[in-house]
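Starting off, we have a lone chain in the form predicted alone, written out as structure tokens.
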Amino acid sequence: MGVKTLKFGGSSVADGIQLAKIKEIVDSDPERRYVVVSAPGKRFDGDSKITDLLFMCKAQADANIPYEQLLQVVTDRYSAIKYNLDIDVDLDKCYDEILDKLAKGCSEAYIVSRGEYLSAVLVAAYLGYDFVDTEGLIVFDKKGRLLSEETNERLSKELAKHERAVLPGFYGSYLESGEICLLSRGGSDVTGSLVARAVDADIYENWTDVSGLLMADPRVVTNPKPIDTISYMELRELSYMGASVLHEDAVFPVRLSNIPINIRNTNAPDDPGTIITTENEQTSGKVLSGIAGKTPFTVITVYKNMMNKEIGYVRRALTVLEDMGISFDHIPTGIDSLSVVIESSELEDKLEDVLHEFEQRLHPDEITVVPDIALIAVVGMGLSRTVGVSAKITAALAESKVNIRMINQGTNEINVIVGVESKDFKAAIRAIYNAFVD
């Protein structure tokens, strides 16, 4: 038999409706035998995630205003699915762990895990599988770097007891400590990702709220096309750059493993979805895969006579970014010029002090600054075989009156990135999606 993991997300964990689905579409298929669940998500608009209330109650416990009310209103949430749908499991013990470990002074990070905790135990019960929690198996170092090969040897051994678990996402723990660390946001598609590649599934399932990929942002362009297929490298390039169905960091450990994934719609488990798999699988012979972007960037551009002459040059800017914290996201380069893309929350209130040290060891003939561009991903594998995709992308921009800052197509040739100002980011998208799509 095979082995697939799933992953749940909020809106699918959200109430005892959507536990009812979970259930249908995990016994519709015996090879689904790990599964990955987020906390509870909104059940309608005006709702509140319970990972949200969860911080909030650690904010009030902090400053010393009430916050059992508030409690009261996440554990209420359980409580409901657990009689709708009347599971045998006792949450009571769980929440007078959480209260006790709240008004003792816990951290942040345990505090906001317990919304996948009793998710995962929750569901554990309810489909019949064991739980097994990630603390302890999912570990950080002391900086709260994940550790994936430690991590995937303890999940190796501890899954290899459990023909059929129920993990929570979203958190593991620090080696050294043994405190809880959580992912960033979204962190329960890493988790699943980090399951799958541990019992060394054939498939890994991200079950969400819509039916896979599109090829660009159905709030910017009008019921943009599916993305029935596409490669680990393609989904990286658009998840950088704001596609957000699936967490960026999600695609590595599967990836090591050769492992496919496959974006679900839980309220349509009949559709196919989206396949991301390997890029020598890719050969739908397509010349977009999709279309993605972020605002705002900021530009900073040095000029110097025969900069191309002078040793270290590029090092010693970068070196002025990386004393001071910041990453960048592009280096378009010139004969006499270098140009450092950032994004703009990147700096705050740094720029003026990252011009003064680009003064002093730059040396430069002049510095400007460019605010508000936007970064646009154009991303196929198909464009290193296309001849005039660029002309293609610009005079579809020069016929939207769309002015472009910048352009550069990446090194392996599968994106071409165009820079314009945040004001015709939406245009522009539009623009480059009816060039390429019929």
Second form
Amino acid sequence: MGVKTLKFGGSSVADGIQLAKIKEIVDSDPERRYVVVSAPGKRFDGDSKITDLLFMCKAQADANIPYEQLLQVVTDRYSAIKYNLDIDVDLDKCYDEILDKLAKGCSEAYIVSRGEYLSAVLVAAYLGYDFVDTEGLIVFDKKGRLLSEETNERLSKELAKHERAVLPGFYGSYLESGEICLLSRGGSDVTGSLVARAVDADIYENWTDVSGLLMADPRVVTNPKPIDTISYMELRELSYMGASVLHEDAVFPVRLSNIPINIRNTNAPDDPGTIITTENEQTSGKVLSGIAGKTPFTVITVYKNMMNKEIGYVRRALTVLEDMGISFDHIPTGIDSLSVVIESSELEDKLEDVLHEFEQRLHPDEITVVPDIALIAVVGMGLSRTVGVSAKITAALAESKVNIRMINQGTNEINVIVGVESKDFKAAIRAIYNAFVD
Ligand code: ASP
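Could you please show the structure of the form predicted in complex with ligand ASP, as a counterpart to the form predicted alone just displayed?
Up next: the whole complex, starting with the chain shown before.
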């Protein structure tokens, strides 16, 4: 029998109605054997996520503000699910332990991790699966860095003993002290990926509240087409530019073992969703996979006659940024000019200082600053193999009267980055989308 690992996000475990959907999904396929869950998320607009409430509980405890009522709101959510679905599980013991530890001054990570812990205890009992805690299985070094090989060994060894199991997402523990350590926000995606690798799953199904990725942001393009298949590399480019559906670090563990990820919708389980995989015939045939963009960026351009002959010029410019702790996104260069494209939030009040240092260290003929630039990534495996892609992009933008401030093809040849003024951001995305998608 094959093995599938599933991860259900916060909205999929938000209440009893959602849990009933999960059960139907899991029961419909005997290969769905390992399930990772988040803490309950929002049930409606304005509702609270359990994880946020637990962070607040700890903050109140630390500030000597009564937190019992807030904790009650948390435990009531789990109790309501238990009673609604008539799940035979003793949660009171868990609640008492949390109260006790909170009173004694436990770590923030411990209290916050209980969101996922209780969720997994509940779902395991409801599905009739074993509960397997990730404490002591997913391990971190002293600095909180995931020890992936050690984790893989521990998880594989433990899960080999369980035919079917539910595990909490989002946390593990420090290898040395054994204390709970959290992953970053949204980290249950990473737990799911680690579990998929450990059990050598055929597929990692990531169940959420959308039917996969869309080719463009639906707030910008009306009814964008869904992406059926995309490579890990393309996903990375799109996520970096703002398309978010999966935690960034979730790709690495499954990528190591070539396990595809399938983004699925708990509320529309018949939708096929998006498959994320290594480059294959399916992904390489397409010219365009998706478009995403971010704004605002600032472009600083330094002009200097014969710059190309001056050894170390670019390095000196980049040293200025390094010394000031500023990260940049792109450095398009010409023969006599060098531009640095920086996310405006990185610069904040440092712009004047950067310009001053550039003057001092680079002795330029001229420096220009263009604020408020939007960058748009046009991503697709087929871009490098297709003649005339840039021409198509520029023609589409010209037709929509959008002025291009920068255009750059990534060296991995799966993306073309276009810089336009922020006011043209949406128009540019629409124009490019319409040029490539019928
Ligand atoms: N519950 C955690 C969060 O809200 C982790 C997760 O859902 O993946 O970030």
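Numbering follows the first chain given and starts at 1. Here the structure is a predicted model, which means the values were calculated and not measured. We call the rigid core whatever largest set of C-alpha positions still superposes within 1.5 Å between the two forms.
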Practice item. Would you tell me if E366 moves between the two forms by 2 Å or more at its C-alpha, with the rigid core held superposed? Key: yes
